[in-house]
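Next comes just one chain, in structure tokens: the form predicted alone.
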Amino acid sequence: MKSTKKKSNLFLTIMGDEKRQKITIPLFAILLSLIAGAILMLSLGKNPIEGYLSLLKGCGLMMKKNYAGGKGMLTDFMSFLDIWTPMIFAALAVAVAYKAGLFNIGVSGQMLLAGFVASLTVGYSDLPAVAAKPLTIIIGMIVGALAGSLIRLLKYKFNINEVVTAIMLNYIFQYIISFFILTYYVHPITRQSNVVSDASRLTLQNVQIGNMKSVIPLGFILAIVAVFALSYFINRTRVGFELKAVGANKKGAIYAGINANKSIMIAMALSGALAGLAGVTYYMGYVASIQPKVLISTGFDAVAVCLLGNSNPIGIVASSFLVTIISKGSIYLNSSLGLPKEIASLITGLLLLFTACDVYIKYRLKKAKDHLEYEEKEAQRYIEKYGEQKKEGEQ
């Protein structure tokens, strides 16, 4: 009994108070998901340590045994940065909407729309790089912002739930864009959209670094700038404060004189703009074409990243780093150990599941803490009562 009590005390001490739990609970969720993933690997007859090391090796965070000609650890790492970039933008898009009390599940559709429009207007043009690359970014932001604002507009005018609207728009964008690609812009061999020009692409290709050729993701610098800019906007500006106030208590915010509709519109427009940046850094960066009838999972994985990072831009950098390692490293995991790539999606799903249980975990921690405090008070009361009885007996 005492041993169990000591373990309980130790666990509560590690988890800390409510402020500290913003870090410890996500770390606990990560640990649980990694343990579940390890059990799954063991059930398939594979060593989980080797499995997780393979994820790191596939992302250029550890050295592989062999590399193809002209490639090395640096080339893998730069490719990892390339795919990490749209994940950061997508998770920031989810976080902005979440701060305002909204759930933007349409990030993947907004990414696709932004990437397609940018491809048509800039990617297939003859503009030089000095004009094409900035224009790609601007068009991506504008198209994404319009798509995000449309969700809010339908909610405001017709009271249509934003989650339902976002999901439906995902399918609408997916199939309409697929129709145009397959009708007018399909490549006869790859059956994907025609490749965009190198001048408009946000990832520099075949850059000579030493004796290796690598990619340089220009969007990664923009993503880091966006993280700090968004953090400042949310925590240091009046508009950001109003946005958080509306998300925390809409009725209270309206009573305090805040224009809730305006704040929500700003949140959805900004969320869409960030999703648009995710789209152009993916479709005009990491890849140079669009696969018809496919809605990439980045926008949905971004929900897990956002929750894991507590909707904090700085926390999102860390959580997106982890999720991208799992998804990107799954290719090497498959080739080195023969494990299916889908195991990465399963680990990410478990991560989302455990992260979504944060309210329940907080409830259990508070209940356990209250119980221990009650036991300590009862023990103290008993000691004081016993001491008084002992003194009376001695007298």
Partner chain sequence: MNEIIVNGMSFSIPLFIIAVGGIYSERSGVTNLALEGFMGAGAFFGALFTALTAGVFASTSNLPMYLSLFVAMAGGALYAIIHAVLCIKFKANQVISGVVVNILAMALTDFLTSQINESVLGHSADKFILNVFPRLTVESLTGIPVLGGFFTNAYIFEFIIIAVAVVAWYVMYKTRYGMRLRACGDNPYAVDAAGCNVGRIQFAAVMVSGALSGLGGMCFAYSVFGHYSTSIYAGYGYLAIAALIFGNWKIPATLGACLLFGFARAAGYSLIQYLELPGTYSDLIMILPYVLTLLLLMIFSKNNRAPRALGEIYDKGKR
Contents of the next structure:
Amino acid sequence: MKSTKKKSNLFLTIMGDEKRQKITIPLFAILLSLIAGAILMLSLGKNPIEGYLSLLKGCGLMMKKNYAGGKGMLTDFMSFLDIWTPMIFAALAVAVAYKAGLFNIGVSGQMLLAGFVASLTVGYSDLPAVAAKPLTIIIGMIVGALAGSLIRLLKYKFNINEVVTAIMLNYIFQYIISFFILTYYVHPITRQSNVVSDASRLTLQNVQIGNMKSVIPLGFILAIVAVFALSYFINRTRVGFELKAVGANKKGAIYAGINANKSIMIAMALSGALAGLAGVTYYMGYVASIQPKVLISTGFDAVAVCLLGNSNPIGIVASSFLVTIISKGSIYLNSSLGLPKEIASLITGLLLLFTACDVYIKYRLKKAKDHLEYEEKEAQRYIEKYGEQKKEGEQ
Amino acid sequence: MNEIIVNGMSFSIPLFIIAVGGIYSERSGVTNLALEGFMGAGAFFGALFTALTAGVFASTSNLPMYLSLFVAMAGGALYAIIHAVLCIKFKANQVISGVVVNILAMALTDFLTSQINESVLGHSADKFILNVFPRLTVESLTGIPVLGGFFTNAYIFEFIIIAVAVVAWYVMYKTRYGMRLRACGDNPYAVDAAGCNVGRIQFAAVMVSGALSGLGGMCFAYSVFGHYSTSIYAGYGYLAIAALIFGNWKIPATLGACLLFGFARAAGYSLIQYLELPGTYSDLIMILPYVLTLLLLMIFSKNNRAPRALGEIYDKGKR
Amino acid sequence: MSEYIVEMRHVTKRFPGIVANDDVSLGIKKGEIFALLGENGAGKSTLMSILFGMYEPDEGEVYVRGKKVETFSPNHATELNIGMVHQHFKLVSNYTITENIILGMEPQKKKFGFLPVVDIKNTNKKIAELSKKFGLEVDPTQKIENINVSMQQRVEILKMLYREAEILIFDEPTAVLTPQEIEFLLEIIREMRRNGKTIILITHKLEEIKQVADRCAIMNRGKLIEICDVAETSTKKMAELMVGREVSFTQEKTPCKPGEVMLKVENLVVKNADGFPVVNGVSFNIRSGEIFAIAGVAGNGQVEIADAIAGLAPAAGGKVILDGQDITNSPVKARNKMGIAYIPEDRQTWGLILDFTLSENLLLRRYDIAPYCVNGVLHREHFTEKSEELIEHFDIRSGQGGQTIVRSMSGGNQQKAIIAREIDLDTPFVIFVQPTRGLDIGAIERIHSQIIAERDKGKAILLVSLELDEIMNLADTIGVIYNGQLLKIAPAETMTSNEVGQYMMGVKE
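Give me the form predicted in complex with its partner chain now, not the form predicted alone.
Let us now look at the entire complex, which starts with that chain.
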């Protein structure tokens, strides 16, 4: 009994007050999942430290032993930025909906739709880069926003659970687009959609830097801009404030005179637009074609990233960085140490699991704190009651 | 016509039992988006069982296939504990928990499938091959128009599932446990006041949900895929959720919804064959159940009555 | 063996911040109707929840039939034949009456000789018989969602009787009933006494106690004041004891100098979610410089009146006119800008956004106007400035000033924050609903003087309170609500608290 009390005290001290817990709880979840990952690697007979280092090496964050010709740490790093970009957008998409109290599980579908429509309209045109790239971005945002709004509209008009709608739409987009690709736009050899024009692509290919050929993900700049813009929007604008209020307490928001329905609609449109950006930076940036019948996992992993980053844009930069290292680095992990690629998604899955426990950790911490305070009070009362009696007795 | 019935049934019936699983969890008040994960995890255990015991039984024996259904149920129930612990014990957001459980199921089974194939079975593969599940034709009934189709070339698991569903219906509507379970979904405080342990009832309901989903998933693996791999995560769990919402959280009505999905899909495929359209058109058929779900939900969601306490985090101390 | 069937010795129960029961000792005799009288928050319900096993006492012992109670759980209480009808019914809405009654101890039969099924059919008959025996006639096959509140209460009573309860606790059973239904319930309670049951009645209505109870324990602020014989004690005496020997402070107050009519409510009707009119044709005026107080027992429609005026609940009929303008259908924000400030009853659900900072909450009404918001951009520095001013002026205490997350603040300081925000709006009309609920004496006093100060500035004030003391202390005009209607509107000085109390209970027309 005594020892458990002491342990919880220590835990409480480390985890800090409610404000600090916003950072310490995700860190705790990360720690747990990394430990779990280490155990996994150990059980497969590999050195976990080497494993984690090879993840970093695979992402161009550490020097590999040797590189193929024309490649180097920089090329790895650029490629890492390239795949990190859609993840940032996707997690921001989840976050902005979550701030308004909604769960956008349809990010993957919205990404696909935006990527597909932008490919058709811009990617297969012969517009010059100067017109094509902005147009790709704009179309991606609009399509995504429409798809996001549709989910809200169905909820508002017909009271359909937004999670079910989003999931149904994911599949509908996936199969319809797959049909169109296979019927009209399929590349006979790759069995994927035809490659979009380089002019429309948001990642510059084969750029000569020194003696290396690298990609330059323009979308990454956009993503960083989006992070700060969204942070500003949520924290510094009236509309963002209203949206957050609706998410935190809908009744309280209505009391304050906020039009809750409007706020939620704005949030879903914005969420969709960000998902659309994730879509174009993936399908017309990192890759240049769409694989039919496949819904990429980015939109789902983004849920993890968002939760882990406390749905705070800056937090998301950190959490998406981590998750992308795990997923991107897993290729090198596989080739250098022979560890299975699947281990990466497993670590991410566990990370998600531990993150979902945050309510419980918070609850335990609060309980431990209350218990401490209660004991303190009891002790004080005891002193007041019996301490005084003792004095009287002495007299 | 018979072909539509055979294909329709072999899709509808596994979907139905997954939906019944969902009903168990949701009628007890626990939102369950985790059916997809339960289904995949359950099927994984079932398929693993057949792979590991391949040498134990005679190659002609159908027994391992029947046993695999039980193993899938046990595995699904076991995996469902994660959702139960998160939702009931840890009081996590039930929607988030469901999504987490699904993602984890896919990652975990994917990892384990390739690991076990490599290290235990000694060949690298990302799937377990399954035998062909026995089918049944009741000769005396096949002559009956339309109805005969249900007894022609039907997978035997369809009959097993129907039996399990009848038991599930009986337990939910006729027994003490079922009565308490449904009460939890409406007003858990009333159940607590009646001296029952709400957490335990819900925990069991989520595990039943996992077992039934595992059974459905295993049957899908046999019928739709013919093997076990991560391709089993094709969204049928989510489709089952749509079916149970459409069925208003009632078992018989949900059967109707599942039949509708299954037959729409089967009829679509037959239509493509009949019109001799290219194979890519099958993708259009694939969306039928999903589009149908949305359309039907548009019509019925307004009048639908979810269990009153669904998704509510039950806190005993609250009054 | 003592003469008591239930005995509580030196029971103390503390909750964070308050002592709900402070060294309470009492004994209840078999076969009597024992009343527990006290105001809201006097600790009656907590004491009986201990007897029913929902809480464990921090100190003291409980004896039932002379045996010390060791385990505190509702299940154990049921085994001791103790039953409780809670203030909020615990019923499953889509179940029939029978199903609700048997939940938890369902009788089974074997179908086909082996299949256990819950036996509803035979139980229906049994329940019908049981209900007839106690004069509680119900149709056992009706669903809860289709029957009214008084029927639902009968179901709760039948639940106890079905479990063969000998000691029956009623927690404020008449709060939700009409006068006729109350009569009926009291008759049932007498009938149960005739059947040898022991009844414990928690209430703050003297009238009822006078009618049925044998003995009455009076509680005030967690302490047992006295146990008296009802037949030998006058209502007046009991009322005095209930209000407390700790002489409740009276607020220094200058006479009211009312001005023009600020708010006019005409024939207001408000319906609840089920379409039932909880406010049914209410009309009144409030003048500038006047405190108009609505007195009434909880749940009679007073909160809905306030919500309808503030725009949180739609008016199903009638008019609300503020300063000559019809605002019946205006959105919340428009009403706010036109001059309504509102301190709502439920501060945590409506009044605050708990996960926002104190500073944000203090600006919840003004975040969208200059200087706090210019061209859609918030100016946090003005937030800080304003909130610091309010924190200072209203003495709101918190860990990290304006940056504190409101959830972590104490209830009293949360309430101070709401009052600060709303009073600072300086609107000509302010609504206070239960402004002092759950607060300690110091805080109550401060809020009371703030309300009077606002009145003296010439504001029109609507005060809704369940505390009679508060109303008698503050009101210039009192309207008494009963069953969604104002039974009486009169200047405060023309009414005694006793009279108001009688109107509140609907006994005086």
